[in-house]
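First, one chain by itself: the form predicted on its own, in structure tokens.
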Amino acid sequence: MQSRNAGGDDVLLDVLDLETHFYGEDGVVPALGGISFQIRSGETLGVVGESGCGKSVTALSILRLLPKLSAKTVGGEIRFRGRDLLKLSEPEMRLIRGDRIAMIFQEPMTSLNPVHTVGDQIAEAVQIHTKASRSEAMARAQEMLRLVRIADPERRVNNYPYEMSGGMRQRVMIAMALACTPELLIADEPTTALDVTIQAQILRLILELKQRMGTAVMLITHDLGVVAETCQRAVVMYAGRIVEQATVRDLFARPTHPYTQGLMRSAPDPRRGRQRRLPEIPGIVPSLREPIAGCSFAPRCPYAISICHEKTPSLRDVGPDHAAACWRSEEVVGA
């Protein structure tokens, strides 16, 4: 299978000052507070942070899949190959969604249609974006099931989602997402609710297919270990903002934001031997329903001084391809 994208250092996706708000009875919730990042052709970018930090909202904003009655992207740009996706009509966006940009969702049982076979669902995605006939699309469905290592694909195309295990359903989701050879695959916590062995198999499969097809991957996860093993660069999010971004090598060698340091300390590490209790980050994530003065992490930060509670820091360079939003980044690195 030939790649549409040979890879390289060119920018595939350029997100600039993206702001997304949710609207409810309690008022406006700024879920994304002006985030900016890039994904280069053929690379794997990890987006990491605690639940509720804005990772999934970022993915849904890129694909314009936010619930229309309760959420809206109110500012910024999402440039894919130079075109601002926010300015496209819905028919134009449908041509990109599922074809040039595809997504694997967290829970395949809620993403797959229970009343249609998995073969029909993969074939439908192929027919929507290509001129393939029904028989050609079904042949492609079998080919994709074989590619994601589902045994006996000729029989399995006739299975319904409930007839498959969780790991197999996730493989079907990968097959459907990659059936049209997208340039960008967004994987939102793709191993949620799977056991450790199956998790490793799914991640390995995504990376193998990425190499085969030349697809860039945006991997959303809360697991720093997954980022360390699978990604070239990483973005760390907290309370709807990016607090640090760097190459994975530099991020782990020199974490510059106190939140990143806290995440790393609280992650299990076999090299530490047996520990009764992992260190935790004190305090709680702030509610985005209330205005936040200064740095959103300041109430939990051991390095916070008066400016941290008064003025919001912006991302600034702390090294080559490494930026952090911290007023005291130099002291943090040296600590």
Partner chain sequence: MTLVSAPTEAVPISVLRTIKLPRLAKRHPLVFASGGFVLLLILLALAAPLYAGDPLNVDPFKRLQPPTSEFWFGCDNLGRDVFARTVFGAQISLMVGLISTATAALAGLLIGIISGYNRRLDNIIMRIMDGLMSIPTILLAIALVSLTRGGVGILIVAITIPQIPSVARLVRSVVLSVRERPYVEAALCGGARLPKVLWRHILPSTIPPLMVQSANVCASAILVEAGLSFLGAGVSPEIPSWGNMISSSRIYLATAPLTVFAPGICLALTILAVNLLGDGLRDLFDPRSKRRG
Second form
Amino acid sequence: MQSRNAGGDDVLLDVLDLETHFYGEDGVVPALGGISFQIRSGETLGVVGESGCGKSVTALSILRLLPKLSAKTVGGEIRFRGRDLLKLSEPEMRLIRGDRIAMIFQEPMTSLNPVHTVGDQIAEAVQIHTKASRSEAMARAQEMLRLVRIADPERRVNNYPYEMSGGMRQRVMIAMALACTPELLIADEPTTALDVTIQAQILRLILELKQRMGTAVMLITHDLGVVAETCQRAVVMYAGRIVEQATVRDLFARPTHPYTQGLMRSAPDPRRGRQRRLPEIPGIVPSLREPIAGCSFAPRCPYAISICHEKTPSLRDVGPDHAAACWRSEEVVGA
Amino acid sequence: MTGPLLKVENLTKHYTVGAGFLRKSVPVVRAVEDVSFSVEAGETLCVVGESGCGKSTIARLLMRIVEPTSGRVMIDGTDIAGLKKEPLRAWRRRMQMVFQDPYSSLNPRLTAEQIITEPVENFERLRRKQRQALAADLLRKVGMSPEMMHRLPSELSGGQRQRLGIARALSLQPSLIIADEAVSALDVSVQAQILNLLLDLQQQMNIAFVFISHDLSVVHHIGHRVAVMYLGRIVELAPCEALFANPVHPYTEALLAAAPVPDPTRVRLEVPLEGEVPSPIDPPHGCAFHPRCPLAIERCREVLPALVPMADGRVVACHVRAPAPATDFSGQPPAPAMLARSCATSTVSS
Amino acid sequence: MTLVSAPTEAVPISVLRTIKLPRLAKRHPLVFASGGFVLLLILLALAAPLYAGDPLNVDPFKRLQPPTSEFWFGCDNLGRDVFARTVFGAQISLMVGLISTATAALAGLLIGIISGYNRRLDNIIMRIMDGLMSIPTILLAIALVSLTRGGVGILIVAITIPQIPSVARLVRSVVLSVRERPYVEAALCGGARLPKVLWRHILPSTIPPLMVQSANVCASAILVEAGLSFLGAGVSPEIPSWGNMISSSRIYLATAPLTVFAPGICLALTILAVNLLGDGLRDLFDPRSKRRG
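The block above covers the form predicted on its own; next, return the form predicted together with its partner chain.
What follows is the entire complex, opening with the chain shown before.
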């Protein structure tokens, strides 16, 4: 099994065998099939994977924001500073949400209320968690807007979300999320809807503020480039499971799961020449509706042998702070 | 071949917003402003830029989904911008489009077979057998099994739907396909499959592409030439390798620098571009990029830079990096250009 | 995005093709029950001559007679069979309701599509629709009936006209949103002519909301017909219709309550069923409005 305490004891969030199911009209979908990972104080953890791999479900499960009627966390533990979030009552959870764990989403427009000014919304977030008076909260809102480098914050606090550009709205979301100096910031594809030059600004901003406030960041993304540039450690997810986790340097230097390798090779890379055929991962992502025997990547995997189709591999250490869920990781890493 | 397959000259599109009666002054969005380029048979021209730069409008203008305000779109020397409905329909066979969103670009009520054979049926009647044979053939071309022809789009994955979109575009055997962010909505591994498919098709059928994208690594991968757009205008148009090896326009440079690279050992040096894209309703005077440009000089605020041809076959619109030769501009004294060059060196070195 | 449960495509009309009755009954009991009730009503009304007596036969000796085994609902103030009149009244009410609905739906569909696809005509048509909407239904009907010789035909016209604008507006809004969809643009790029685009890609999307709206129109048409007949501006008094019956028997409410309650309850039940059918159809076509359990 992987070593759970590698790299110090300052574990902020410890997720253990988290299982989340969705209940659709056609039956149960195991969106998360028992995942375990840790986030240490102040670090940036990247969560990478393609659509449907469960990376957003992980975030929503941690914050207990899953749609009530159609999804449920059915097993595992989410230890935040030693307390299991799954055992907290809803009011206790509300104290943690926004105050100690904050979240920003892909599309800032849908998570901002269109009928209130951004200043009001940040101030409200502050007032929920502190005893600040209205004017103190508004002052804090202005300060936060300055912190996320919105020009002219005195005027901008009175703006409505629609009066701002996408990049600016994402800055407001960040301001709102960080207003209570949380210990963990979960960012779900925070730059996917933005242009590259704005993306670069926003990522830089998140990293800078994280440094200043000592916040840990869980950055969910599909973009390996973003992970490489911003994260210290990363987990790679496929079909509701973690298939590999490592320090980012190690992950890119020695990808040890065939899926991670395939993902890295199939992205067009300026350093590897143009106009050539990209190595494809054959086939498509399996439907989670039907139970999968063995490793869920086996049907698409060039290394698959008979055991891969029979038994599900669990994460095994393949190096210091590097684990992969693959029966043949020794052969894979040499390739 | 004589002349390019597609030649676009001074294409311009202005939208009016909030038009209606009881409104006097109507703001104009300058979506596309004086754009010219050409595409040879079998070539891929990529158009890159950030949202609002007008690249999607170009696709819609080329397909005549929207009417140009002015300018010409010529295929094999015929201007299709001025054609009436029926003759235009005939020209549609030469030029097809692949859309960004593989979900909304397929009618959810039609089967794969109906979707991909519809364009052909607009021009000729097909018997059931013929139609099925055509559908099977098209599906095979895009790497799908012919059994899929009876499926509805909702029963297919994102990648398979995008293959359907490509099959539909191929059905009329066009010589040019316009792909508007055709792989942007797809996951990396699926994107690789689709890019491979496009490269294969280009090789087998000598199809030319106008490939519109915001993703520079994709553009670098499949482009022959690249046009970089900013606020409705082309600011640099260059052969792909030259552009990526040596960007000349400061915006191109910033764009390349901002793109994340999957290499954790790389140390990022550049400061990201500050500020945001201004509104196309009221673009800055002079060079539209000057408010964000680290090299901007006085002249950039006043005079719109023209596209100037450079030695390696590219054209660049920048007073600093590509000052216009004095003779090209009537009435423009040579002094500012020289001044610009000296300013440029001092700005860069400081 | 990354949620596993992909949202269902809104308004799948293919739903209609694949509907299986037992499945429908289980998943959408409301549609099943109310639809079944409306169908039953139509059948009963059509088959009235087979089982009900003569609704016009006057027998002074049976005035306000209470229910018997021969006259299930008793007799009215002229000694006519209330059961027979209620059943035959259903014919008039349902006929007026269905015909006006069908006409309004068709006319609205046509106007809506033209309006949604032609900017220039749109402005003119929509102003006309605004004008039509501002005329009170009852007044228009009374005016039309008093200007002409009356009759069911005029009544249907009078009820239909004010219903058209709401349908036309609905269809227009659907057309306006669907015509911007990429698959419609794709069809045009593929060289499709406008009529084909309308028929194949746009029309099918208008059908589900049109059916929902039609149910609402039908309910209100039946109500208006009853109201007009009650006021004496509808069908002529000797012809049995629910409005007529309530009107002529209302002074005998105390002595022979069934003469009012029989048509009244029928009317209420019919309207309820049609409205429920409309609500049910809306849930059926739009998965988002459905409460998930």
